[in-house]
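This document starts with one chain, in the form predicted on its own, laid out as structure tokens.
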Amino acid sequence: MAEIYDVAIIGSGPGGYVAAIRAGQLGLKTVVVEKDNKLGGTCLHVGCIPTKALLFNAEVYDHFKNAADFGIECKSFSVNWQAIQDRKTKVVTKLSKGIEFLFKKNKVEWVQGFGRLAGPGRVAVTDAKNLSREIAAKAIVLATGSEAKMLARLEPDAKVILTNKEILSLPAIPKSMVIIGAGAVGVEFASIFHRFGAAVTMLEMLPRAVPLEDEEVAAELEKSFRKQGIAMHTGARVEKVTKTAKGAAVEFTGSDGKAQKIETETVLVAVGRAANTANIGIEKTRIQLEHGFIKTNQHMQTEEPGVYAIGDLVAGSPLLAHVGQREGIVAVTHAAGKPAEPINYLQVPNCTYSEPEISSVGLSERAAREKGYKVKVGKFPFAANSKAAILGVREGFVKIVSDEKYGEILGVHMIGPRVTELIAEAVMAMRLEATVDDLAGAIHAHPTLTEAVLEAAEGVHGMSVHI
């Protein structure tokens, strides 16, 4: 007979990974199902380390290129793309071993190869040699992940048509880069190879860039884009791309409706997402799904009895590293039989890691006025902060979106220097159930960043000192 975990975990992402030392912790017997040979999935693979590890070498080699500023002379310097490539391999090593640790210390097991449901309780893996086994278990998640969505008659390859996967590899900094889609993906790409001197245009069907941001984030990040260098356009359907012998040609249609062609070296679809659902055995089960993700209750359950899902796959939840960490906690803490506290998804910190950062947690100011809310705004401009000019940043803000009333703070929304650290004081305000008012009482210390938080709670009153 088949040996019983209390808990099986399809996928090692940082959901399924959590999730498994979460389950330890609780003392289940947990094993993961992982179809790659190392831990860590997407995001630590192809995803947010390995992305955030070149924007910090985009961001030192700024610093280098800026030093003048700041009374330093860089004479000589240049870009070893290799090196960076090195670097980056080895912080996501280091990270992925590091699972493995946390693996052991927590006594959770992990099998190489990929899982499926195979019915009530059990968990079918299938090998790189296509040999089978199963796993008995009282409940399991399902934590898969999602894959990059590809323009249709388009495929992608190691040089040309690039999705986040393959550009994370390339063999060299490309001349020039088209990339379809300013979402966040998008814009942290073009932050890094336009840094490193690509000629980086972008193209957005919508009417803005990074669309789920309050609408003067994105004024801000257009403006800011523009500035750099980097051709924007909003409002462009993608009629055809096609493959040349100096890379590719990309036709759009402009928000003017007038036919554009572009020639470029790489092309960088980053159209969204989807959940990675096929083949994994919910088709004779009794998930349901909606628009290709897994429907689930607050605690993670699926219709399926003992089935949970987290992460990229759950409908209605945001695709974000950490949301599906906090999920996966809830998940396994509530198949333990123990309290599990639902996740609030307004309460959800959002951050793109481009140049400027973006961060933003609860509604826009659009969104709260369309709840029917009375809003009151305050803003505060990174230009009048003490600790961005000695940065020597002059761009962005912090808006704080709150109910007239009660003061209550319904969404915070901010571009900037370190804005994706400044947000979790944002988030802590509005778990707390804090007021502007109490954000504006505590003591900032001076001089920093976080004093334009503290300045645009103030604002809310028209009582900001500095401007």
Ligand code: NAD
The other form holds:
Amino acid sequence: MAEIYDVAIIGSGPGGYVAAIRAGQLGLKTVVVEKDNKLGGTCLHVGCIPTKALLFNAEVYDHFKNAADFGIECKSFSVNWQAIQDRKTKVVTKLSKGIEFLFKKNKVEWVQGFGRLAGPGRVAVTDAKNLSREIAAKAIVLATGSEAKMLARLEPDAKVILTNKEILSLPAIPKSMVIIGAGAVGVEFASIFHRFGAAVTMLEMLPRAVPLEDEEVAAELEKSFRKQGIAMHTGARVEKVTKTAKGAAVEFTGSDGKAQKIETETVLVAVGRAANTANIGIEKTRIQLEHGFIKTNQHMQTEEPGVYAIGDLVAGSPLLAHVGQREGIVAVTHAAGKPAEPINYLQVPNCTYSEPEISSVGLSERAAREKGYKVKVGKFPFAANSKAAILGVREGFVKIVSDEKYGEILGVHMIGPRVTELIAEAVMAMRLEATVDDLAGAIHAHPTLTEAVLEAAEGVHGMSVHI
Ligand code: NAD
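Let me have the form predicted in complex with nicotinamide-adenine-dinucleotide next, following on from the form predicted on its own.
Entire complex below, previous chain first.
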């Protein structure tokens, strides 16, 4: 057999490619096996990046629609869907080339082909022509990601039944869309297509949208969506989806127990994701699965010696690109024999780029109370923030959940303008074990949206200045 790599990484999504670059930086001889002919995986090609690009287009379009509110006469404007698609592709291609460049810079090799474990320290790679070869490596990192789940008896297609993948290449903006599932994928696409003019109806099985977020945040999002004209049915049970001549008919039972039927041009199924563990050779290893996800320890090691798993594959880890990236760093740092700080999953930011945006870190108010903390909450509305007034935004808030005893910050929850950026301060505060008084004591520039964080911290003691 030819040369032995220090690390072989299967999958070049954000988990895999970041792991590879860090491995290169650490001086490890590294190879990445990627089944597609381009680097970047789901996040870059059919996930985070193209979705956020389209969300930005929708935001720009909103500015045109609301231009008169800002004293700008804009009589004629329209959407060029093809140009929007082209721009999205340009952004994605640029970033994908960027990874290739970074691989070269860090002496990371990559091969195209489907990778699978082929015995201790060996990865079999099958290329598009079905030719196989083997790679030997001291450590192997599984980073094969996840795929959207489908509803039973439903298959995605290019035009009507869609997942996060097909919806990104729709040939035109549909007139109507039913979105099944009001998690991150569902609410982000609702925010895109509603703003481009589609009539959007959301069907969420649980009693509220974005069920992983703090209850007050979910309520604010539902209020905003309804105000915008997005129909939101929570506690809805989807009974049947049938394709029709004009699209599909979706039958569901509402929270009131009544049967309803909606005719729609398109259906987006956004009911979560399943780990890509099939055909990667884990059956003959000691790797353990939990609900279809791979069990690891805090250094991302599986039960199989020398094999790590990172990203969407990992049991108990949130399916977020930035988590996969950090898990990749932990894995290769550990493989290099260097101290690798395990991830504190309570300090992972969650960001949903809907309109309004949502972000959070740590415990929700309910979770903190259930854990027995003596909870004190500070909440500050963007309606009372000067920068939000300048931006013309009145909805949303920052909410800080703290422990009464020492003012420990247990969780921070935000909904409103640019909150996916604002959450970084809260993450850092929690990492440094700052108290609400530290947060309130730090001078925040005026006028900025960050002042809402300061005032929410002051609000824990009932001392917000501007409400
Ligand atoms: P999700 O698990 O976040 O949400 C799925 C939603 O669908 C849930 O609210 C669930 O209750 C609902 N649901 C499930 N079955 C249903 C059914 N039969 N009928 C109606 N509703 C049903 O999953 P997602 O939104 O598909 O996203 C997949 C993963 O990708 C998530 O882990 C998510 O966090 C991640 N993601 C993150 C971002 C982001 O960070 N901005 C964006 C997109 C996706």
